[in-house]
Each structure stands twice: as structure tokens, then as C-alpha cells.
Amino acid sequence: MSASPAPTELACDIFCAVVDNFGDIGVCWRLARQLRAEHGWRVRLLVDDLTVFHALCPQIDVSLDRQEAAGVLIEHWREPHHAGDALEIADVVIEAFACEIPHAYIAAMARRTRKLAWINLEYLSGEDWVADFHMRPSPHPRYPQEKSFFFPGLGAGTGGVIRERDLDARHARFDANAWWRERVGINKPDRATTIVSLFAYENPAVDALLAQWRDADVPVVLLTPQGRVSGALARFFGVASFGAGASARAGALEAHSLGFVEQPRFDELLWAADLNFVRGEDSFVRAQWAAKPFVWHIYPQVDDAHVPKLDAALAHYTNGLDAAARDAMTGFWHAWNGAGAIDWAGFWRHRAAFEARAAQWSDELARIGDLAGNLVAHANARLAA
């Protein structure tokens, strides 16, 4: 007997536990919106921290347990509330980044008569082993349920990364001059100036980098969203604070602080700069699609477990660069992540090579397919099996 076709409008529950600031919810929110807008799924996002979510999406009311935004149903996830028998179990259940969905919900999944697809969405990695484990099934030890592991990645045989269908069109329509006047209040600097966006965790290397920009031969204009690095900028410029709207100048460095950039407009910040410093996973992906040179501040892990992940990303991103440019980028990324000394001049002298590689890499990454589309295909295959 042939399997019944999958419903045309699947219901999907995404469980998200906010662990790393905006990274976890940032990825889940992008994915939820894309599954709804591009694939027609009925998506519910269950998230345990609405306060952090509100910063990314000001439409979110932190006082509400249940609400809707961008066509996605949002629920404040509190175990065991919103779990188990009280819910209609979805066709596709996604537990993001190894969060533990409530036992009552899993038990209800096992009682469901119609087949479902249970997917563990993993963290992004460029490491080679990811392709070997991508989409592997794992049976539940107690219930007749099987979940599969879905790995975002930077190479063939992985789930790829999030990329909306209209991204290129939005980029083509972007008016950098208008953006600068609206968001910064000044005209866009000319090509003789290097424009840098800085979105970073606290970082011991930032003082040395600011000093090198101050003493640089080529002017640097710095754009930094208000956040965890703002205190370092305040100390460097000798001011009490460096919040949204603040500006300061020292030598060749001119810095402007922006208000927190809401997620749908974060791409514009990356498009407006010549070089982007990003952190975590969500902004790391957006920097690659911006097709501009970037520097990644990876989330640090115990016993330097993050270093192989950093090096794997570098291996993909620097492939094709000549030895000098590759070594300069590798050394700079490592220094920004706490291993080595920052050398701005040695890094940025390869600007032309970095710009060419950034555009080339964006095209290479697109060939893997986007995460949402790949996940939809996987879920449909699971439901039809």
C-alpha cells in the first residue's frame, strides 16, 4: 500500500530554549517566519524567554502567554504548561539546539495516530563530520518514536543555512545613502574611508583594535549596535557611556553607536559596511550572505571546544585565497577569538582579495540550498516514508 500524501499545510511546533543571548531565538525566529511565509506551514514557536525575544521582535508582548507575529503563533513555554494532552501535536516537531521538550509532549506524540516528523535541529558547524551525521535517525528508548538529527552546515551533504527567497532582491533594492542618513544621521562616507560594523561579545582584543584604528593611515568609521561591547567603547573614548546615538572621534577613528538593530533590518547594517564583525550563529550566517568581508567572534566553549569549529569555518571561507591573504585572515580571526595579537594593517592590506572571496563564497554557499527548504524536503520525506 502506498503512503498517504503529506498534507498541503503542515502544522509545525518549534521548541526554543534561550541559552546564548540572541543566537538560539534568532535562528528559530528566522526559521519560523520562513516556514510560514515561503512554505505555508502553520508554525507555532514555543520559547522560554519572551524578554530576549522582544528585543529581536518589538511586536512581542512579554506579558502574553499566547500571541501571533508575522503569521506565527508564539507561546511562552513553561513546562508542563503548554505541553502534553492540552495540545494538538504537530505534524513536524522541531527541538532546536538539543533543548529538551517536555516528557508529557513526547508521550502525547507517541499516542498520535497520524505519522509525524520529529527533528532535532543542531547548531551550525563547518566541520567535515557533520555531513556523516546529517539526517541520521535516533529511536526513542521508551516510545515507538524516532527523531532525526538535522545539521546546518557550510558544505555539501548538510542542511545548509537560512536564506530567504527574497534576500537578493532586497539587497539589490538597498539604498546605502538613504540608510546612512536615516540610521546614522550623516552621509555615507566615501571609498577612501573603511566602514566597519562591530557586533561583538566582550572581548579583550577590542582595546588594541580600537587603538590601531585610531592610529591607522586610512580613516575608519565604526558602526556599533548598542550592546555588550558598548562599555569598552565608552572606556576607550573616555566617556561615561556609549549608548544609542552617541558619537566620538579619536585620530583616524570615528565611531557611532546605533540603537539595537531589530532582526529584519540587521542585513542592512551589514550591507552598509565594508567589513563586518559578527558574533554567535545568526549574525555569522547573515554576514556570509552580505558578501562582504567579515570577522567571526564564535561563542567560547569549555576546553577550547569552539576552536575546531572556528577553523572549519575558516577552511571553507578562505579556500581559494593566496597563502598571504589566507594567513592574514586566519591570524586575525584567531586573535579576535583570544589567540594571538591583533594586526589591523596586516589584515586589511588584503582587502581586495577578501572582497572578491566574500562574493564568491556567498555563491558557493547558496548551492547547498537553504536550511528551510532542505528541512521541508526532509520532513516531507519522513512523513511519506
The other form holds:
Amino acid sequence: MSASPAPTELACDIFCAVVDNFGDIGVCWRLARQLRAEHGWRVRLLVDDLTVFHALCPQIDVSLDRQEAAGVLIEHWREPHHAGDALEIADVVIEAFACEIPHAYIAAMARRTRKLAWINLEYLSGEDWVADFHMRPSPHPRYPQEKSFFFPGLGAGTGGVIRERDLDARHARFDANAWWRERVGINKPDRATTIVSLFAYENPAVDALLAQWRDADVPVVLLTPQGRVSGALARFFGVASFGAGASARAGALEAHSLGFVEQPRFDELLWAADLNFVRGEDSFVRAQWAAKPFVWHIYPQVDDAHVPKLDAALAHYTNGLDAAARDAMTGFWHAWNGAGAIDWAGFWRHRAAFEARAAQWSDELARIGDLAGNLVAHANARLAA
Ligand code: TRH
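Swap state to the form predicted together with 2'-deoxy-thymidine-beta-L-rhamnose from the form predicted on its own:
Below is the entire complex, every chain and molecule, led by the chain shown above.
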């Protein structure tokens, strides 16, 4: 009797086009690392903008066509025709966020005799329709290929969101005192202070919020990664700029600007704060795992297509809060996203209820399963079909 063959490492290509900001590569880089580290896949990440990637992974050399980081092969993908240095077709092909993969690559996929799984990884949405469309196949109009649509989501029957196996252990090891000294250069503020992290786009509501923090009864220490909201802080404090390392004070508000850190360290900021303002997609997910109250600045879309997405997330997140706390959270998220007036005191008076719900929601979300694990199961099923 012959011995059964050793299981082969699945090869996976992830195509990532950076539309803007950090979220496209943020999601792809996190997924690539996890597929390599936790599932043993041989992962190649083809990305069209190495400069943005460098911000999340300083090890990236923007001048190289090919390099390796965290066990992942990284190729500078020159859209739209460049199909990777060697036109080797992977077992699992992931096109992130409907980016268009090169025709030469698709044609080679069609010529391949062994099965492959071609997956379009969609943007995250908490809306109900997502479960109906998750994992649906769609035939290619020209080639005998089927592509399936993998939908991240916040509810049962969706692909879930990314969650690494070592996340809880990393969180448990987090030394807040050491972090404050290293990253902010001061001792951790005492419990009487509210610590807020602020990662946001330009936001008309920020001026009112800064003024309310300045005039608040309870002191606020604000930590903000330098970026799109830094100009508003500079204006508020009457300084020329508010880049990394800057600090300022006004009334009860003390603010510190932080430099951008490599992606695995971004969680630490969320763990250090009592309340997190996050944006886009990846930081929105990380805030949920941090299990602290958070406020989401959603990525604005044309025709207000983001509004139902915002409300769907709110419906999940506020489920189980009493009516007053739910209304305060809903009103504050809406105001932060351009509808209504900011009311800090009315919001934060529900802090205890928000904290309890944030911990509970993090557990509920974990029950859907981690996106990488769900995606591996889906790809294996496609390959075996
Ligand atoms: O940067 P974002 O706004 O990204 C996006 C893009 O705009 C994209 O086009 C859009 O479709 C998507 O949002 C919904 O926000 P996001 O998704 O939170 O990505 C930020 C990434 O930056 C995240 O992976 C965390 C990382 N980061 C660090 O690695 N270090 C840091 O210091 C900070 C502040 C963030």
C-alpha cells in the first residue's frame, strides 16, 4: 500500500489596488499575513502602491519589484497589465474589492487544468442583504471560470471579519504604563481622566467636539495619529501644524499627536484609550475587538450610499442598550458623520452602558468566526467541488 501524499501548501495570490488612504492595503496585508501564519498558505501579495504599503510595513523597500515580508511574497503590481513576474497561477486567487486582475492572468487561469478558486473579496457591510449574497458564484462572461463573492459582515451567514488567533494573548500582554512612556512620553493618566483616540478624516464636527472637551468637567487626554484630521487640531490650538510629537493644552483638553506605527502595533492605541474614534474598514474592525466604546467615521460614498451601512452597524452595535443609551450613541455617530449636532456630555454620560455593550458585542462578533478561517473553508470547498 502506498503512503498518502504529503499535503501540499496551497498557493494564493491576492491582488490589491490602493484606491486611497490605508484601508485597501490594510485589509489585504492583514489577511495575507494571517493566511501565511495560521493556515500555512504560500501567499503572494500583488499591490500597486508600495509607498502606502510602506507606512503600514516600514520593512517594505519601495524600489523593489519583488520582496518578502512576514513570509509573504510581495510584488509591485503595475496595473492593469502586469500579471506578476512569473505567470504562475495560484490555487486560490483573491481580487480585493473588485479590483480588476490582468487579462493575461485570467486567460492563464482558464488554461489551467487543475481546479482553482477565484474569489472577489468585498467591502465590509453590516447590512442584512450581505448574508444572501455571500459566497454566491458568478460565471465569467468569456472564460469557463466561476468567481465567487466573499462578503465580510457583522451578522450570521456572512464571512465575518478578520481576527487573528493570537489577538487575546497580545492584548493580555499589553503593558499600558510602558506604552504611555514609550509612545506619548508621559505617564499613563489617572482614572479621573477620559482617554480618547482620534483617527478620522477631515470632519466638520471636530471643532465643536474639541471645544466641548476643552470646556468639559472631566479632563480629556486626546491621542491622535498624525493625518487628515491634524489640520483641524492645529487650527483649534492656534499653531502652524500638529504633526507627530506635537502636544497642546486648552482648558480640560490635552492633546498629543502620534506618528504612524506599523500595522500590528495599531491595536495598542485602541487598548490604551477609553473611547476610540476610528474610520474606514480595518480600524473600524480593530475597535470592535478592542472591546471599548467607539465612534465610526464611515468612508463617505456618493449618493449617501454609506448611510444604510452606518445604520446597519449601529443596529448591531447598539442592540441590547437601553433606549436612552442607544439614542445617545446613534445621535453621536450621526453627528460625527455629518447629521445633527455633537453632544459630548449627553453621549459620555452613558459610558458604563457603552463599556458593557462593547465587551458583549466583541464576544457576539467572535461567534461568526474569523474571516480568514471562513475564507479558507470556502476556498477548500471550491477546490474540492
Ligand atoms: O485609511 P482608511 O480610511 O482606509 C479606507 C480607504 O479609504 C479605502 O479606500 C476605503 O474603501 C476603506 O477605508 C473603507 O481606514 P482603515 O480601513 O481603517 O485603514 C487604516 C489602516 O491603517 C488600518 O489597517 C490601520 C492602519 N494604521 C497603522 O497601521 N498604523 C497607524 O499608526 C494608524 C493610525 C493606522
